[in-house]
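Below, in structure tokens: the form predicted on its own, a single chain.
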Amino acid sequence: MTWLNSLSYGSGGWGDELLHGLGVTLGLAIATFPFAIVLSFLIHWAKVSRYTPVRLFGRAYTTVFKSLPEILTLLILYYQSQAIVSWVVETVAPGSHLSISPFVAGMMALAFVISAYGSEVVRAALNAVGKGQFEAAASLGLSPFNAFFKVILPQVWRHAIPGFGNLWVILLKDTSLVSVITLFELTHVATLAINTTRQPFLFFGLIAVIYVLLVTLSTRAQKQIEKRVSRGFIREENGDV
């Protein structure tokens, strides 16, 4: 059958390229998500900073990256960062050349967008924990650093998991946008296959099924993590070891 030949491995089919594209898609999402989470905390702290310039920067950051379409953010960062990096390298070492890969550009753009929304997740989670926990940690003589990482952060994760889980799903789907800068991810591979085989229904249908499976698995994993974390807090509240 023609469709089986199109999905076969080797020079006659696109099976191996699709598998590679899936790996790039997952790799991009996995590499971006921790970076986005860290940025989410930093941007939240910037927005509540006592220093006006820092606070204004945090608010401007979220306004810009929540307002721009993700694909426009990606294109601006990719092409503008290329120009800036080339200018810096040429200034420091004339005759040299350095470029930013589509993978790095995609990771930066997606992390900026996700962290703009993630800062709101952090804000809501910290509000759910409440100021009383900070005061209790201070009364125990813990430094602000130890208080945050030993007392506050474990409780923040409990409240932030649903929000960050939703952002992970959004990130997973948004990786398809990186195809516009020719990163060899799933959507870009499918587009190349369609241009060659003229079978759009087959390849677009296939990657649609793959994305549905990825999102379904991610949602189930999120629910399991939520149950495990909630179970741990219930045991602590009941005094169980």
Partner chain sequence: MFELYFGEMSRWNDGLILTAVMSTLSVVIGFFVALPIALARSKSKGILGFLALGYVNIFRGVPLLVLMFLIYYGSGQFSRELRGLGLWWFFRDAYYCGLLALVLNTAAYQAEIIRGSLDTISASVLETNAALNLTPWTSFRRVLLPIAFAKALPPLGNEYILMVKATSLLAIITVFDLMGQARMIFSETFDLRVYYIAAAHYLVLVLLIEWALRRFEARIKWMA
Contents of the next structure:
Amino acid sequence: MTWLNSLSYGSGGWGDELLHGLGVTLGLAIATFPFAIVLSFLIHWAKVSRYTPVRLFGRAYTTVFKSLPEILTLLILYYQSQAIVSWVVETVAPGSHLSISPFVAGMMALAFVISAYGSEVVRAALNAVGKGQFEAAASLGLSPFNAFFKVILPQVWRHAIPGFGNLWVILLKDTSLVSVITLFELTHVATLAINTTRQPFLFFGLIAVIYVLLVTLSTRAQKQIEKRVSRGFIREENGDV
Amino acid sequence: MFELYFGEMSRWNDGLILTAVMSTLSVVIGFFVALPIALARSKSKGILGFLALGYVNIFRGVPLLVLMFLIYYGSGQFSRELRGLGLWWFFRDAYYCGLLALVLNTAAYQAEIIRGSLDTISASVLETNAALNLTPWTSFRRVLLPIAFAKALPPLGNEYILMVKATSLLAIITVFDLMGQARMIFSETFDLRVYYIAAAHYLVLVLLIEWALRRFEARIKWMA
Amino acid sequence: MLADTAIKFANMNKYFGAFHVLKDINLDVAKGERIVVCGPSGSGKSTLIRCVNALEKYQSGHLYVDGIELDETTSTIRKVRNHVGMCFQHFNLFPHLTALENCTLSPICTHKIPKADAEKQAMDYLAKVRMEGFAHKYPSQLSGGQQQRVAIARSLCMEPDIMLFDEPTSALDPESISEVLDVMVDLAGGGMTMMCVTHEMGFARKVADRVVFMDAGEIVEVNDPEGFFANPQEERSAKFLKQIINH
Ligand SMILES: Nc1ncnc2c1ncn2[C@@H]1O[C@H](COP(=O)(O)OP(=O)(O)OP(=O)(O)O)[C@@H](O)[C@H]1O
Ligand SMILES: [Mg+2]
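Having seen the form predicted on its own, can you show the form predicted in complex with the partner chain?
The next block holds the full complex; its first chain is the one shown before.
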């Protein structure tokens, strides 16, 4: 049973490393997601801003991050931010050194990509909430801030959860790309394990199974959350057209 | 910037062509793999439907990069057996393995798209066909399929764009698509602008495809 | 400008892009006056009253609400909206809040009224629209007529001087229509300034001081209800009335 040995926990096997890799994979996804959601709203607002340069920026942002392969975005952000940081450090404190961690670069790249799609989820969800809700809030004299946080946002989630759920799954799977810039997440750990054990099918198969389980769990959780947030909305509410 | 592009023009062009070929091939082959899966998902409640569901869930759950590694490197663990079966020529080639991974992946997504469009075709269309006394096969081929196709076209177009981006992962298993050429040139020059040139290629390619799809959709809108 | 004028339109024009929706509108609404606005679909009735609480901007002329000239500055708009309540055709209650919470949200957030006081006041207004028994229900648990009455109470909680209604009963079944109209009649009896878009001619006869008839973005006729129904002065109003009655 050599394959059981190579998965064992401890110095002889790769069980502990894999577990650690799983932690990094989940950690990266969980750290990135809230950041990506907030960015989604900001990019949506940029796209509907009344200032043309802001609107153009919003549109360019979505076009670029939706068109470039995630892996390319990741490499560019990784190397470019490294170059910028090195330059800044060299100017401020010559001789010292600071490097961008793959984790941070991965977070940035994934948040940018996910929020480009997320801004569309936000747009659709706000549409589904309906213009009437904005107008009712405005006609009651609520400030835009209160209107958004007290009236619109609580309703947005219900419409945005399927879209954001999809994006969560995409994010979870895209963390595998960060292995390319040597972050010690699942896929990278598997690659390392294979270098010594010569059992590529075993390790990549195992990783594949883990991902399928994670995705299945996520989808289950999403259904559960959907059910919970649609309580109190039994009948379709009316929106002024 | 100029010499990085014009000096390496033939490599950039080769990469661009390979990206276009691999993504198109995978989407087209994937469509034909997806059709029976979609039908099984849509019409069968039994074992076929269950298998189709399993297929979709598995291949939508595995990251494409992991799938490529599994097929290309994983098959190495069974090289002797595969040689015995006369399949080794396929699995030792990164291009074939990459294409297989792309097809398996996109077929899962396309199956869900096609199933979605099949399911939205209303019962009234089926009743009309019955009333016109069309045989099920004629009804399927001449009525359902065109309607379903027109409905599925926008999301399928979207899937095509996603596949153009996804082919970039082939570079990681040493295929020289756009991304592969970029990595190669980068490793020779260590010039970050190489990746910006690659980005410009993808941007233009995706915008072109979007433009073409919009024109095509406008033309067949009446079918939906 | 007269001290007892609540709303004054003076040569007011509004465009949607190139489309001229409101053409040279002139109308004075006195304090406590009840105006019913009617006219064919697309004539600009909704747009007219939505201008009064700045849900729509206008491009030329003047519009004064409670003596304040409406411009596009945030502070003016907020000031005016504090004086004006509005009821919509589709109620637009906040579906995630109970009837009571719908009523107290804005008093608590914008007027900084303590929660207990806001709830007490809201219960009074809910009682006024005969909805006090449904204070803790969500909008989705209420009928259309009940929702509209809660929406009216919600507006009243802001203690407005002017109430705007945009076809408040046209999405309701006959029974609910009379529930809502009864509440509106009460409100009119209390001396509220009201501008109401409606095709409920019975209501117009009973409470309106004046009827404004609009067609194609113009005010075609302004008349007292008796005169308007018995003896319309304009051909277009006569034609419109005939169509309504023939229904
Ligand atoms: N946001 C908008 N953009 C462009 N045109 C609009 C907009 N809102 C309304 N219109 C147009 O302005 C005209 C007047 O609309 P309005 O809603 O005021 O009519 P109405 O008299 O209230 O009709 P109805 O009885 O159908 O409610 C219509 O022709 C309408 O199509
Ligand atoms: Mg209207």
